[in-house]
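To begin, one chain is listed below as structure tokens, in the form predicted on its own.
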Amino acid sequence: MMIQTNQEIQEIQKLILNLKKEKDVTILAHYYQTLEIQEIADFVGDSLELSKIARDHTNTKNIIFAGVLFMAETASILNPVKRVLMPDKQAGCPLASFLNGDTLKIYKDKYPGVPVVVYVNSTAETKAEADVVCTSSNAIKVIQGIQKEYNSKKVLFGPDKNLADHVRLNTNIEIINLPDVGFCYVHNDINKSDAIRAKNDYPNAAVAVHPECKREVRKLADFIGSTKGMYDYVKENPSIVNEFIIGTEIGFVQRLQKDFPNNKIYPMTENFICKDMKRTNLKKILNLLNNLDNDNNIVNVPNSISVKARISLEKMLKYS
């Protein structure tokens, strides 16, 4: 049954807040979750923030991850003694599906000695085959670091072609895409015409977009960065500009609108929605809290994969 009223939302939120204390649970939520979920989370952030939080600031026995599968896998890898659970394990990331471990092995054989960087938006088995993982906020720094460590002119990078292009344009490193085509369906769907229309509608607004957007969109931006990067951009610039066009998922735009009510925050398009993130809702979180012993919601990464992936993730955190 769908939640219809603010009162129903608040009642379920109150039940969740009480249960998570009673049952020793930390709730992590990505910025792309709905505001009502972000409000009951212990920590809200982007991929890099939540990776660090999962490792350093979760002291409870159980972690509920309101996000998509690769994020929960990452939390599990970094916290091997914790129980990491998802309200809906069908919440995946189509971007991650562009690259698997077997395909990555083929690229490694083709380019021996070339370091491999994979985006955090990838499966655990893919991370296990990489030399290091990166996020949208640290991709340039990580790729520069691994290139220097390996003294290589080339770096294999995947699976997001647009993030690869962003790094390529901002370094002198030869970036080899793996695979040739990989993208986030949400960010890749926005076009130059969407950005131009938004700029025409709000001529005084600064434009901030995610690096998963296409080059034609990034070229029209005043700022390119991760969700956390865009959050800080809005937070730190109110004296210079108080209007912003945001080119990323609508859940994050709503968060900005809530946190910065004195600014004018506009979505580049209202249709910028990650359907996979939105599979999670308050009802599913409540049901999970009432059934924590149900192993169907546990995210388990096999030890043979987890150990290798942890090395790649820890190296990312070191570079960050």
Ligand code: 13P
Second form
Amino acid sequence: MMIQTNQEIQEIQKLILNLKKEKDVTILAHYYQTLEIQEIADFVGDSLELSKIARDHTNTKNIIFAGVLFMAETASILNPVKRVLMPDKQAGCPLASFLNGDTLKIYKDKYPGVPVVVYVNSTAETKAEADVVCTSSNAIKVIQGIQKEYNSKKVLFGPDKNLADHVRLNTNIEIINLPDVGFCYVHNDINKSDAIRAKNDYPNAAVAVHPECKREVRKLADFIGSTKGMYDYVKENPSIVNEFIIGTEIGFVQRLQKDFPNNKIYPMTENFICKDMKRTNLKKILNLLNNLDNDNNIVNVPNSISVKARISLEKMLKYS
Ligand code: 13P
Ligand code: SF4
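Can you return the structure of this protein in the form predicted together with this ligand rather than the form predicted on its own?
What follows is the entire complex, opening with the chain shown before.
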């Protein structure tokens, strides 16, 4: 990858800002995108915030999604009249590949009457087979809600086994993992030793981690929450602690450093990088704005899947 100077970056950013106005585009970016992308986005958020914004707060004909495929698909499902485009459609989420619609059907046959909750980090086809979707922000609320609604002791949940474990520990609900082994390669790679090392290096810092981290890491944290949850944790606690160790993707750590310059924000490890999120860059966004009619960049969810997946997503939004 070619390193760009600050001046080059600013020039590309300027071109993007002008073109997006001219071409009736809203840019949505996840917190795991690079700061230079977050700077040109109309909205930056976690997966729950971005799905609400895609549904309710985009007035343009086109949405460019700087994130990964399931996020852009979610935007398209929730707001089907918009053209949703990705600068690089190869930006997927390997966690989503752990559970496809056919496997989910097998589980549903095996556990008739048990409600099915699917993490938003999943394919559109999988969401279409679920009763409700959740994100890391609202997983506990959604799973408690659906359990009550179905009056069921058990809930089927996938594909992230660590998030399932986090909900289980906080609710005592019997959660059956769909499948046993789903995980995010970025968060699941972080070990207890990484957390201990960071705590030894910064003994006065509070530790906040994403629920996709393993239990051994979560156990050492002062706070466990979604990206937005961690943002609010840092924002609301500056008078108590002003140093934070953050256990999630580096793009988000950089964003916190920028927004809270009086706090010291440390990544739990420098290896916290989602390569898939990082497939998107400013040049690809500029290229897309210059070729908005390129079919290769359009995110299309077939109607038969989209209609069913929308019901599961809308149900989530009602619960949250
Ligand atoms: P958030 O729901 O916190 O945005 O997380 C999305 C994600 O992909 C985490 O790895
Ligand atoms: Fe998927 Fe993990 Fe990347 Fe999030 S960090 S998009 S869960 S691979």
